[in-house]
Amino acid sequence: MDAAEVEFLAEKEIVEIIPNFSLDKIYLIGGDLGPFNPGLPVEVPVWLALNLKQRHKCRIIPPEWMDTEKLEEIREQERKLDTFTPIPSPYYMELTKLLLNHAADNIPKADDIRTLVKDIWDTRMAKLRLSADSFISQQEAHAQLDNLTLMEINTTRSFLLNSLNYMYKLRKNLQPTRTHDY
């Protein structure tokens, strides 16, 4: 799975919008959406919210966690603890990127939010690199990856897989070979 596929999955997350048009309920394979009434909030997937926003048909309400105070708390927790802290959205990085790129005018303190999310991401990536380094240097055979998002796992997946393959080959070559007397 690559970054584009993870972003595609993130677009299925639900956000609230305030439409500026009227439309009855729409029936989609993934579920019913609406009805849409001007000024009344409605929950829709991110892909639809972005589409409507690009056509100037709505205003996107940022997710509850996309607030500078909440993100500062998460950043501080992430910096204090050695383990990965739970993140309020499994797609926090992708949603931040999508919403700030297409609807920054609807998000208060958008630049601060962008910086805080980047700080959280950088802290988590540094932890992940340290964990991977420790994992490899201790020649472990398995690891527990609690509270990591799909994008974070995806970012380090190839490195970890290659490292594990090399460790396996080294271990295999270090084992004494058995001789069979017939």
Contents of the next structure:
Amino acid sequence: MDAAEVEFLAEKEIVEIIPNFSLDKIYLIGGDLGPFNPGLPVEVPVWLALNLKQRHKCRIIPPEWMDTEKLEEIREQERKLDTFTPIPSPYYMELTKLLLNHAADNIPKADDIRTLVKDIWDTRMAKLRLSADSFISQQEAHAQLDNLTLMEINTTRSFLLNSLNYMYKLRKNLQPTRTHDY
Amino acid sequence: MPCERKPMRYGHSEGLTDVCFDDEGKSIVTCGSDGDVRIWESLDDDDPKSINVGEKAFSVALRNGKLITAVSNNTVQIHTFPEGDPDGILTRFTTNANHVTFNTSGSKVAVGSSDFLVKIVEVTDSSQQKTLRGHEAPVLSVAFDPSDEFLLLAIPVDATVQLYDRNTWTHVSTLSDDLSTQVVNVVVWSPCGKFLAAGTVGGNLLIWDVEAKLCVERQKHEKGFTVCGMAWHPSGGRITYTDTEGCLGLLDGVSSASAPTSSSTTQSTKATAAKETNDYDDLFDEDDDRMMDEGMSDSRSPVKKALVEEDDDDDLMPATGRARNRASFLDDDNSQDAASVKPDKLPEADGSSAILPPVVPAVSRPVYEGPMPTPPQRAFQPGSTPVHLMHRFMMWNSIGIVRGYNDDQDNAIDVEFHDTAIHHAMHLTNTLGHTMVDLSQEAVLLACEGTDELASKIQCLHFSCWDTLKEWMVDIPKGEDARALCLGQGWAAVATSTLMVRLFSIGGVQREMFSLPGAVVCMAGHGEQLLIVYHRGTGFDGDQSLGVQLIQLGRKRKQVIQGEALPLSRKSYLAWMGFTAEGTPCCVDSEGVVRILNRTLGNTWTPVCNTRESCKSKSDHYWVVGVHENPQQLRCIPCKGSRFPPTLPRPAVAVLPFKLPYCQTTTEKGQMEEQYWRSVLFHNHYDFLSSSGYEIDSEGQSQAQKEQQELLMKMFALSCKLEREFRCVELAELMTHNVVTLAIRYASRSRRMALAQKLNELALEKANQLHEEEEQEEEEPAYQSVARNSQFNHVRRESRGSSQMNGCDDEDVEEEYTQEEERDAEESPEIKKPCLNPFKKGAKSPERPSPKPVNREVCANPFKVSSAGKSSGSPAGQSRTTNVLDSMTMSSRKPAALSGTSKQSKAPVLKPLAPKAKSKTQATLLQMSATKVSSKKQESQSETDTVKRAPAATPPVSAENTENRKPKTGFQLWLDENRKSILGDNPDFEEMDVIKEGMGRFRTLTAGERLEWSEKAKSESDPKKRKREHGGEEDEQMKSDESGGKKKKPLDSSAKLSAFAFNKE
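Now show me the form predicted in complex with its partner chain; what you just gave was the form predicted alone.
Below is the entire complex, every chain and molecule, led by the chain shown above.
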């Protein structure tokens, strides 16, 4: 699984938009959307929101957590605790990136939000690396990591698994030599 | 004035200076921009003691050996006096503190700073701070009232001094002087608390008598420099002052000077002062007060509240304008009071002592203690935020958003449409200073109030116009200002300050104008409706007294609501007024209660929602932008801690549901009642729309009715379960006829015979009512339809005449024609019904029985049997009073013995009819068409065809026909067969019981048998048609009796109306 796939999954998250057109309900496999009334917020998946936004057909209302105050709070919490704190959205990074790239004009303090989310991301990644490091150095058999998002797991998975495999091989090779010593 | 002005002397270098006396009044302490504090033994002291306190000292205060200075590093420092040793920092600000002062006891210090704050700090414990927010500009000067009653803020933008009660932050009064128009720079209380001295920018020194609000002393600075520091001598007799040039001056004999002039009034005014302030406090306390502010202008409310509540609300907004307005309003009151008090009190005044303890027991005096008038609310545009804001919404409605910017760089208006398909966004420069806007699908209407030079103007951007000039402008006559405006479909209306409403066409043609009974509050337009709210009188105790007019402007011009009172919540004012998307008037008051006009209950207003109930905190509000009835939506913008939203960040619309404040909505019963009446209320617009000729979504309407009937049925079932049978009947009264039959079934199934019986009676009544209505309708529209048909028939006849190759004689043609006419006359009202009924019905019964023709047939049928035989004018006969089920079985018997009974069943119908001229047209129709067929059998095929076709085409119309068809279910056929055996078994059975028994037995039959019966029932319908034609043969003899009067017959036997049509031809 690569980042693009995770992003694709994130696109089915729901956001609110304010359309500037009027359209009856549309019936899709994933469920009914609409009706779209100009000026009235309506919930749609991110992919549709971005599509409409690119065609200048709507304004996107940022999700509730995409707010500097709330993010600052999360950042502080994240820095204070050693474990991962619960994140308001399982796709916070992807959504931030998607929405800020395409609809920055609809999001107040977009730059601050970008920085804050990046901060949170960095903090969490640092924690992840740290825990991976201690996991390996202490040669633990398992570790419990709560509140990780898909994207975060995804960044470390391939590398961690591969390196664990290699280390396993190396250790296996190491042990016979030791037994040989005996 | 006997006050003596001593010559000035140099004190400090140029810059801001301040001055104060020490406790005993022996020395004068000054500070200046050189950062020194100097202590002068007297004005002539040439060698003052200097203490350096900082880079710059802005203000100094001295009490109990403590010297407080405000210095340029944004702190307020304490020094010991007279030693001048630093004693710590009292408080800090984000910017320079401008003025510090002690209270009388020396325990507290008030500090005003440039960051708009006033802090009150305990001298001994600087952690005991109280921050006063709410001032909208740098606080230049503060002073304690020696009685601790007031804290005074000199508003630097004005030539007046305003007094606030320190505890409630209410504005108490304003001091001003006609001669002084300069900006007040500094104010100080005299030690006795009776006088107030102020220094102005232009060097004027003014002293007021606070209670009398009189300026008792005016002095001019010798060089006209700005006075920036003042201090009273503790004895009250002297004032020192400093100016921005660093000079020090002294006024001597101030108190003695003013004492004689005011001592006579001093005591009395002093005595009443407390009382007066109390009055004011009462007056403007809490709710009253808030109401007053908000009432005065919706715009000012949130800011004012911040002041009033003295909490640290962070929604501070520029409040300059309002404070001033408020002041002027209060001033009137004060002056009146003062005037009325003085004459009473003067004789008692002995002038002994001018200085009294500040709190004196209130002397009783005649005061008006009745209800106080409410200031009338100002005109506003619904959906706009206050005018004084720099960035504001000038209009937010269902079409779009209009934002106004009025700041240093820009005075502009942005128009944005929710639906970009209407028009693209517009940016207009607002050179005329428009303050009012309305927006519709067709145009933007703007208006500005007039100025001294310019008349008030109306500007219209008619963007949907197809010619090239999309804009027009109209000047309103001088002395008349636009106050409110609105747009409808194809028209615009402007209400002006001269209590006039001017109508324009959307293209700019002036149309009607009329006068309003009172000052306009707001207007709204929708389609052809114009809604005006105005002041119909003075409200009292916080209430507004508003009247409302609803005018229909289109083809049917009329005034629907004639200035009736608009209901509002207690102590509230109108916050929003408009139409729902479907065109029902709707209003929202400041308490958040949404009311909607109920047209079916004599244009009353029903509360449908309280937005405050959905608010999380007390200071939150919902700002309504639109109301929709279908779907039921209240569109509004949630505003945190204010009444209206800011333009940035762009607010999002939220949707609130409606909830009628019915009792006990926690119970199932209450809930369903609420749902039912809400549904009824919110579907009233169908009636209105159809009656005013608009298309309606009939599908939605029938769905709504279905929903209502379902709710009724649910409530019925619930009451049944609770054994509330009377209630059941009450509910059934609201039901339509066919739902009542359902209810009957439910009742009988749940073994409530008494209830079922009652319901039966009710059902009959309903059916009769329905029938009568039908007949009324039949009579009325017949005129038109016949007139219409006569023309139509004429054409038909000619064409047919040519097609009749056999050459039938005139007589025949004539007869045929009249028959057709009859048929048409009968047919047409029926055809017309679907379109006419909806409003006819709606007007009559609140629950609006279904206007769908299908339903009605079903309803009417069981009873048609009896009524068909009667002449239309006859009262309900015996057969009508029989119950539903009886009549059903009666009719069902008929088809069973079809051929045999047809003669008998028809004969009694026909016989009285034939001679009677006013017989039921339908009966004659059948008879005549039948005879015709029989007598002219040998005639051309084409003719018989037409005749055949005619009855075939009308089956759903012909009442008898449908009546016959309906009861022909398999069960009924079976029942007719088996009735005898049932009766034989139970000879004492009533009709009802027979049916019940029959039902039971029928159920025991096998499915196959039942199917057989129903097959039989189906096949019955066809023979019947045949029967009709054959039945004619049997009637032939009868026919032959009358054949002599064939020519006459059309006149006799058909309705008068068709005869009329015939003559016309």
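Positions refer to the first chain, counted from 1. Throughout, rigid core stands for the largest set of C-alpha atoms superposing within 1.5 Å between the two forms. Bear in mind the structure is a predicted one, so any value in this text is a computation, not a measurement.
Once you line up the core between the two forms, the Cα of Ile18 stays within less than 2 Å of where it was. Taking the core as reference, the C-alpha deviation of Met167 between the two forms is 3.7 Å.
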